[in-house]
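Next up: a single chain in structure tokens, the form predicted alone.
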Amino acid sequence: MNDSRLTGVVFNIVHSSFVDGYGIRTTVFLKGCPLRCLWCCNPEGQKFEPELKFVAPDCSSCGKCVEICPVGALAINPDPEQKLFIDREKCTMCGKCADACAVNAFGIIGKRMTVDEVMKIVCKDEYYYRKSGGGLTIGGGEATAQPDFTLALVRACKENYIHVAIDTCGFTTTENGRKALEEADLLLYDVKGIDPAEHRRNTGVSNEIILDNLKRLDSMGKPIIIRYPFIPGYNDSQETIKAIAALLEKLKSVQRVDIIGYHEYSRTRYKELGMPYPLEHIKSTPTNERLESVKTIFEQHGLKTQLGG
């Protein structure tokens, strides 16, 4: 098959981003991820298949969706906040509820698109890339979890002289997943911890593959921005901070470290997908003073560091 006709499942395309690499960027978010980070800020990117979103506050409780559902997956909920019971095991993602909803309380997250369809959207912003030194960023989910599609997007950008970055957790073992990372112009690379057992508790996987890939890509001279999600009670100990800084200090291709403080922006998205929020017990976000102290540690190891992406 022609690479331009390869398909992948995309759940969002964001224009004019300033936080996903250098310059003005278009970010394409792909569905599917091998990790289950307790602090995941894109829960809609975890599964590979399209999902049903339900925004309860927008629902008018008219009942039309209940009547039209062909598999009986919906029922009125007496709870004034939730409004509907959704049996997600029964749901076939036919989209009839979304079509019938006059207030757009339903939505289908995830759409299969070809490389060519994505590139036509990306190329519309080409003027801004040229003026600002920006380009396309492929994120997720995990971009390398759809390795063939991501590699084809990287190569399509090369053909169009568009700078391409990949936002990655680094957990990939496929040939094309590795090639996509190797051929991208820039990597936004997550380092979530050093201890393998702690990493498994926090993300569902050990970090050996992640760190091995990081060291290999660094040895190739691949430009890398490290992203360190700072999560209270999970990977915020002084031991962890110093161990990450010590590791990164030895690498030659790290251009910057971004410290991403824990936030609750995704809480409502979990609810819309019918998923429990894993960090419900965390009641506060890190203070600026605490994040600045972490930044200082990285800077003491000779690393250019900033707060946020």
Second form
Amino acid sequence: MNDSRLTGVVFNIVHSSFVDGYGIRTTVFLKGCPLRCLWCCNPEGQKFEPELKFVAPDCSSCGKCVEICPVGALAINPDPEQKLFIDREKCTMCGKCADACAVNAFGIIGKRMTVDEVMKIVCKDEYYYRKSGGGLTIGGGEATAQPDFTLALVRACKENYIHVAIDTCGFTTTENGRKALEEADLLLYDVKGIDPAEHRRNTGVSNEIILDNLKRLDSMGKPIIIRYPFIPGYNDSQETIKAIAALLEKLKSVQRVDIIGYHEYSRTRYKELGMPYPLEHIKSTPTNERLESVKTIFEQHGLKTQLGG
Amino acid sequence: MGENKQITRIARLREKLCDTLPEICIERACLLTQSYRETEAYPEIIRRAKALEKILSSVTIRIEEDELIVGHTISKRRGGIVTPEINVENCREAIEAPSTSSDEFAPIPEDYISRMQDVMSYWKGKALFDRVQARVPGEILNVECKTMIPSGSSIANNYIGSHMSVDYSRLLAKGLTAIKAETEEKLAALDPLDPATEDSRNFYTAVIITLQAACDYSSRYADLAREMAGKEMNPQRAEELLHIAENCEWVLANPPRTFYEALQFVWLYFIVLMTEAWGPGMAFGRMDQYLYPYYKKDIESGIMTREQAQELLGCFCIKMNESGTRFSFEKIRTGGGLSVLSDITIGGVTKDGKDAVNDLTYLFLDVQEEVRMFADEVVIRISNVTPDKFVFRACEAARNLRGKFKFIGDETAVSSMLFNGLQLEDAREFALSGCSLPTVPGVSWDIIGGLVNLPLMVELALNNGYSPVLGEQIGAETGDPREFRSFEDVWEAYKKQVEFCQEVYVRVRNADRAVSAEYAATPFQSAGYQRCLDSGRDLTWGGSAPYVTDAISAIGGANACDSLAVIKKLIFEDKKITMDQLLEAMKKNFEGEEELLKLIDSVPKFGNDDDYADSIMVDIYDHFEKGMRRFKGYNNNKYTVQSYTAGGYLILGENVGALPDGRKAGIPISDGGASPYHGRNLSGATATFNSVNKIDIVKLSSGVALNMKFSPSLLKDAECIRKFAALLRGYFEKGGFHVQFNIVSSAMLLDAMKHPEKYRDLLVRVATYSALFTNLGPELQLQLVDRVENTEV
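Having seen the form predicted alone, could you give me the form predicted together with its partner chain?
Entire complex below, previous chain first.
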């Protein structure tokens, strides 16, 4: 897995991030995830292949894209809010509509890049990582769902003495995926629930693999920051909170727990990808008081806890 | 100086000042003119000295309630002066200009107009600007005025040579009586029979007149304070007034014995400097260094507490907000009407390269948080040896003041000073003056000039030297752009336009310096430079030589760079458009050219750590700097390059039509010298820093400004401040010179919602990630607006 020409599908690279781990970081977002969390805030990270994004408010309804589309996947939509019908089944991601659009209403989410190409960008901020104790964070999607590429990135960081973190859901079933987690310097590890049935309802998968991986990595002494997405009505019962806290209390390598309150920041991005927003019925986000009370519970279990990541 | 009164005193002084409308003072102009009428027969430098003496002995002086540091630069509590001796037309405009909401002045009294008519009639035809015009051919002056706004001549802009700092540490150590005695000795040593010593004898005589006038001026304050103390009913205030009287009796004549006396000394010296050669950028130098021995001694001996020192410094900083210049209308728009850009520099390294931060350095930050005004500019030097603790504290204070501070990278600034020819130990003593000009107090004299409009040079290169906006041939003839066969042809034409322009500016500037030397000597300022006293030459005569620079500012580099990148890529490399298409679209101001604009949008822009665009920026500044090396200035001055605009980018934009980079006609060009064009650096702060640091900044030795916007939420807690500080230190260690942050308020975020195009680079923190504000949906934007209000201090 040292092949610098190995490729992966990347949908975003964010520089100068103050979040996603310690110090100043560059975060590389990989496409594709085995989970379908109802509250997913990176919907563009779910599918593995590049996708077409359409920003309806930017569209001038000129119709050029409809004319140029070679497979007839596009049609004018009389609804002024929708502006276009997009047949995503037919779409081949050729990108001709995006090229033709004068107002940049389309975007292609996801780009195939080599390890070398990514590392060249990552290394540009090397100095700032050193000043701040930062580095690369591989996120997604699910980083370990592109196991070979992620492992190659981790190893490339090691070669360059750059700190590397992986932001993971922990549902890692491949050997190289597990190796990537084992070799990374820091893990941002999601714990989304304890009850396997509830976990399956919320994310589409059971959590046995996730918790097994967590315990194994913990026993190896891998530095871990736990992320607990707090979703009203889904994983916020006192029972769940206490069970998570009780589990984490037993682990030895957890450095911090970040409680991430439910937010709706990704709502428009669902729209742009033509995806329904799964939690349409949740009307309010958790109050600060509520989140503080959850934090207190974790702290009572001796866990260093903060709100937000 | 009661224990619990500090906060209230500063608050009262601030409130009083804010409630006072600025007024125009014509006393200085009238007294100066009266003196000039009386001294027609004297050598010019003596006339300057006698005029200063006349003003200082007769101008109305005042001491305000609550003040502990006394002295006003003008006869009013707050406001500015007019300088008809420099430029009569600007003076007339200032008197006649209507008061505007952004630059509100109190109404001018009726009699001022007639009194000023008399004054202006004296100067008409012999003001300094008239003399510059008389020395430069009309066609050169025309091009100069048309391409460079405001003009490249300092004189045209109402000031002489004022971006400097005297050596306060030497002045404080000696006191003016001792310096006067030294000067008298030097004068006595010159052979009065030798005609070759005449200039020096006149210089020394002028210095002696001004030093005595300054001492007498402080005595006037002592008398006034004593008189007021006699009438004061409040015993505590009476005591304060007596203390003020004692201070002003002792300084400026004698070396101060306490921190309080030292501060009063610096303030009075500053007033005299301003009275002699009014202008922006009379810097205070490294205040935390030269005041520290006084501070330390008083704290250790117990005669002053840290809180009392804070109160005194607060009084000092408030006073910096009192004076300004009523510029002409144009200048108000570019420079802002009322700031004298007097920088206080703190931090950095000592002469021998060690960390210079001391308790007083920290105290300045505390004072800034308390005073919370605008004109008391604080410059923070950060070197590789500056402790993190101080950098964190400075970032925290910057957050609390929504930016405000200028941060300077010591190593680059010191290298720039070495590039200018200074000795290492002097170089390490640099301070900032004006916008961001590094100078060595009391050693180097660094004069600034006007602004070369780089985007205009691109436009002229694409129009054979003709300006479509002005309807005039103002540049060199560089050929029909439709005949250009390669990007190199465009680049050659651009270079020729720049070189032509530089030649024009240098001619005007040299005339400007010659006129200053003949008619606008500054003997009092020169007394703050040991080299002037040793050489017997005024600063304007090259008294500080070889440490004299003449800077020309290259502005709007980002627009020039982005425009050239578009031409290179779309016309010559990708061949997606023709030169003709681009020129036609520019002529139409891109009306109906959305597709072309989209193509333009896809070309890499400066500020994103993309070598395609950044390398052009590097070439632009490299070429400009090499171009300036062709010239020698008046007195053999070194010509240097600077790159910042104050507010000049607004007005410079008006003379430039639509640019190849998609910027529409008439709107502002990029601010700051190294700042990317607003909304085009979309790749994060590190990418912007990396782009800027590709420029060979050391060689732009008179300073390069970078302005950045940050959300306060990115500095919300200690952990974030640590990261922000790391970003700052990383930038400096990799070669950065200057950066200042706009740590934005919710009002700005609301404005960003209304005008997203102006804020495309605004980085904010959202939940677990950072995002560009304009990329967020409206509901979320509103949430963030609310959040910012919560996190702001």
